[in-house]
Amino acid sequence: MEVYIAGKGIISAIGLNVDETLQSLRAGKSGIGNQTNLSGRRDNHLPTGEIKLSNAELATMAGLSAEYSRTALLSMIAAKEAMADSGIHINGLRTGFISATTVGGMDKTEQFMTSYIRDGEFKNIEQVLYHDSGAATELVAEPLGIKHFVSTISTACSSSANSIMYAARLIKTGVLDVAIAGGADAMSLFTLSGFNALMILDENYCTPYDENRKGLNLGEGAGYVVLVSEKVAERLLKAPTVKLTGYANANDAFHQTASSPEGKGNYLAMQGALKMSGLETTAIDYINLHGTGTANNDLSEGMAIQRIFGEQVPKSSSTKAFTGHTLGACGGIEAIFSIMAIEQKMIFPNLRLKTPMKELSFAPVTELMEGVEVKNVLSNSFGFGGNCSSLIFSKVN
């Protein structure tokens, strides 16, 4: 059974919806800049891919309470757009919502703790009800009317890719007819301080796959796709143009936060996705790199790509130079970039790359490519703990 993409929805630092996002990608407009919502901290100098809207403004867009976590608000905005784009009425269809996050409602817990430390009283303790990762998923699923299957995945930076993979499996095994899958993550002081403590944040705008890269920039956002079975796809007024043809998850079990130098888990994930798709390596037209901008990530991913593709590495780029690293949301956001590449016949540039890495025989694309035939895209999402996932999106013939 094949699984089709019927709709997509996104919000990030480069756009509040699909159309704005495409405009930014086409114009080479990065969303990374100075923080505003997390101002007043000692690490405020660190650039981020922040969405320049308050929680109140996001709540108005989402149609939810501003008391909900920022992650839930971002999730609702993107999921609603994906559903509207699909044109599907879920009545009578077994529908699931599989959402990913790593931060969850951390921002609400931080607000509670700030007041508790200041006043010594348990004021607004209801805020911590939205702390756990599953809360954001449930807060979005209910107003969407999804009751058949609701689940949350949290596997670090591969979370959204794994939610899409899981959704596809549920459709292929006949459990669901329709699934909204992807993920959301919001900026929080906890995340920013944690990554800063790991010493992998760049104090300037990140430069993935550059020889002189110094780390990543964090970002926030949400991205969801609507996956449907063949039977549902046949009944849609808008015929799907893209399908999910391959996916795989692997783990190199090397280190808590680092990939193995040779990219063993990365290699196994890409190899597994290719095997499922039935495609030869020469059929891949574009690789959306995980490409965080850290010394370890870019080298291990690059080495694994060379091992698989040899001297014929497809065109590639890291779009994190646009959005920052959106953690648990990046797999969903970059799945949409991959779908856009097919639909718009585009390959997006790897911004700010000046000096290609000396260890690699290939270098990412640095200029927007338009009018190119893109039939198959490989999208990589590799997380802490060695959790590596790859997705392949293909043009419907």
Partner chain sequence: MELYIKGIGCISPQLTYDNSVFLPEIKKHSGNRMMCIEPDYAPYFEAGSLRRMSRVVKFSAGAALIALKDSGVTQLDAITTGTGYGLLENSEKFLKSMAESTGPVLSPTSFIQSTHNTVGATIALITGCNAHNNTFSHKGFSFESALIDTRLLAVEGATNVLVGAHDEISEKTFALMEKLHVFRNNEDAEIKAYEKGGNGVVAGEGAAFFILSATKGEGDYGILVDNAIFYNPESTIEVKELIEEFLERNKVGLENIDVVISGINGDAKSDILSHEINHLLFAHQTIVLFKHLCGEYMTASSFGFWLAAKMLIAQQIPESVILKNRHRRPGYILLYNVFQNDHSVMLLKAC
Second form
Amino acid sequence: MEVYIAGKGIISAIGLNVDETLQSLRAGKSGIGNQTNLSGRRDNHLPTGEIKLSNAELATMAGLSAEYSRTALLSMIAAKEAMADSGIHINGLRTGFISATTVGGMDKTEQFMTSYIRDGEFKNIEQVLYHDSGAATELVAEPLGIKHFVSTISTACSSSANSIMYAARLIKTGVLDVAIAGGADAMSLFTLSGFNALMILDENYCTPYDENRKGLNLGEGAGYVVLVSEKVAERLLKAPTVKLTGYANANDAFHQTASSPEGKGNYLAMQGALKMSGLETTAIDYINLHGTGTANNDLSEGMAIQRIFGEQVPKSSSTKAFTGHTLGACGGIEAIFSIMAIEQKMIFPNLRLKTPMKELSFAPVTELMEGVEVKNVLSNSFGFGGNCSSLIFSKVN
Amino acid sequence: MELYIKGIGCISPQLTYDNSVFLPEIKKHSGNRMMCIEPDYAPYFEAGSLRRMSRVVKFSAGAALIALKDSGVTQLDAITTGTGYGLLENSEKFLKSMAESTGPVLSPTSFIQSTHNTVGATIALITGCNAHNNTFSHKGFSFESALIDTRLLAVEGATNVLVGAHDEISEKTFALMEKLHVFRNNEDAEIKAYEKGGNGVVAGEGAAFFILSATKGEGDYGILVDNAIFYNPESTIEVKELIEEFLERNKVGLENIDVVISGINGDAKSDILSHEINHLLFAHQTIVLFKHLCGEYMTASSFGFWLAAKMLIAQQIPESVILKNRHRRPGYILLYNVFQNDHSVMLLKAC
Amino acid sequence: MDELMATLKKEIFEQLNLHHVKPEDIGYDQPLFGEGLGLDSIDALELIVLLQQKYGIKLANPAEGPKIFYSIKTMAEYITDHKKQ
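In place of the form predicted on its own, output the structure of the form predicted together with the partner chain.
Now the full complex is given, and it begins with the chain already shown.
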């Protein structure tokens, strides 16, 4: 049983939809910059990959109330685009919405909590109503017309890779015919201050896989794919050109925040995905790296890649220099990049990489490559708690 | 695919962490919340590893380790968990430091331990389990999704899966919900009070973990036959039809169901549908409640699952949980839970 | 110096929640990390916060950590040096 990609939707610092995103990727235009939405507050000097729209503007795009969390608004915009792109009418099809997030409604909660903690007053208490992760999913599921099957995964930075995987498994086992899967995370002071407390934020624009990398920049956004069964794929007006051929979820079981030096979990995730796809390592044309820009992640991931691919490491890049690290959304966003690489015959550059890491025998691509045959893409998403997931997207012959 | 329940571990507002007893006496909690009765964790954790764990991490990882030990299973093929609210206490602690600290850098530990996957990750660390590790966080489908994940894993070849769920009552979130009039006082914890219902629910918390296995063995608690989720059904009739379809898909007639574990939470308004379903479908079954024991929370159904497992192995229904029709022995048990728009069913049977 | 080390020990135990060891079992020269007290990278960050909150010393580069946080004594020396400046 194959699982096909019937539609995609994305919003991030480099574009409000698939077309804008492609233009930015092609132009090498990064979305990292100074913060405006969180200005005047703690840690606001740190650069981020922020979407330069207010909640009110996003709400208009989403067709939802601006009172909802930014996460829900971003989720709605990308999920709606993905559904429209697929052209699917869900009537009569068992359709699920599988989302992912790490912050949920924290952007609203933190506003309330800060004043509540300081003066003990319950001001604008309605802000906390949609705090939990599932709330954003249900706010989006209803207007999408989803009945019965919804879920949300929260495994830190691998969240939306896991939601795509879960959706594919539900389709393969015949539970669902169609699934909208991916994830969303809004910028919040909570995550910004948290990553700053871990001292892994770069005070300048991040430089993933550079010898002199200083850490990551946070980003925000949402990315969703519409996954369909073979049966549904056959009936689509627009025949799918990409399918999901491999995936695996593993745990590093090494430390709450740090990756093992040899990247054991990373290795197991990539290896598991390759095994499922039945592909030789030489068949992978492009790796969309997790590549956060922290000393620890890039080294562990790089070591695991070397262990698997040996001397023949495929072309690779981290697109987080474009978008920032979008946490629970990055698996979904980078799934879209992986699919675009196949569709557009492109490999996106790892921006700002000057000095390749001395520990590694390979270095990511630094210039845009166009007109290249990309048949199979490996996309990595690794997170806190040792959660490591890899997906493989392949061109439909 | 049917899954065998090999081990259970439950830390809840009742004395449930000791698997050798079955609700020996009911702990009455006064006020509007029920907090966990916790064991001494020293036998379960290395001394040094406890120092960073918040209360929910202790009682959740503790419940998981009790289940693991109970099962005798040494090799896990996956760990999958559910949590509605995640790690509230640590989130609040970090928010507090954000609000109060003026220094450039904040203490990171509470942030690190605020992610929803902290418990699943902690169990992976303790057991050295590199396998599939998932955390669902979706309101009343958090535990349910972890169960679906488990059933998929079994179809895909996994033998032993650790599955469970957890939620905690934390000071600030509790105060907010209290302000929003979500809660009522637990003046009368008697089960009859839950039939009539009042205004609001009694807050609860807890963790329940299970080892579910694809292989049958001596001393299994019972069998998970199937589970399903129904988001946002339009009417009682739709729920009735969905439950009927669910039973049909499992080739189990309504008359085969002996016990119905109902998620009635004592809030008259939110219980309307559950009462109607009991009336329409389960007039002759023994109706069992559980939220008068554990309170209401997003993953309370995992306590209901624990109750089902205990009843199946004991072949006995404690007096303290029976709402009506006390004549049945538990052969087939159907759990029907409602949390806001999230309706779910689980079908279990005796070995 | 002895007074500072005694205070520091108390503060470290509090900040890192070290209930599982007795303060008197830890010598001022004893390594805090690795084979010593078994602290890890998160503890190093907590110690950076401690320096900042209690002594007003900002350690910008976490890479300096291992040297400064080797033992209670090295930490006390670092505090003494940097408070004078």
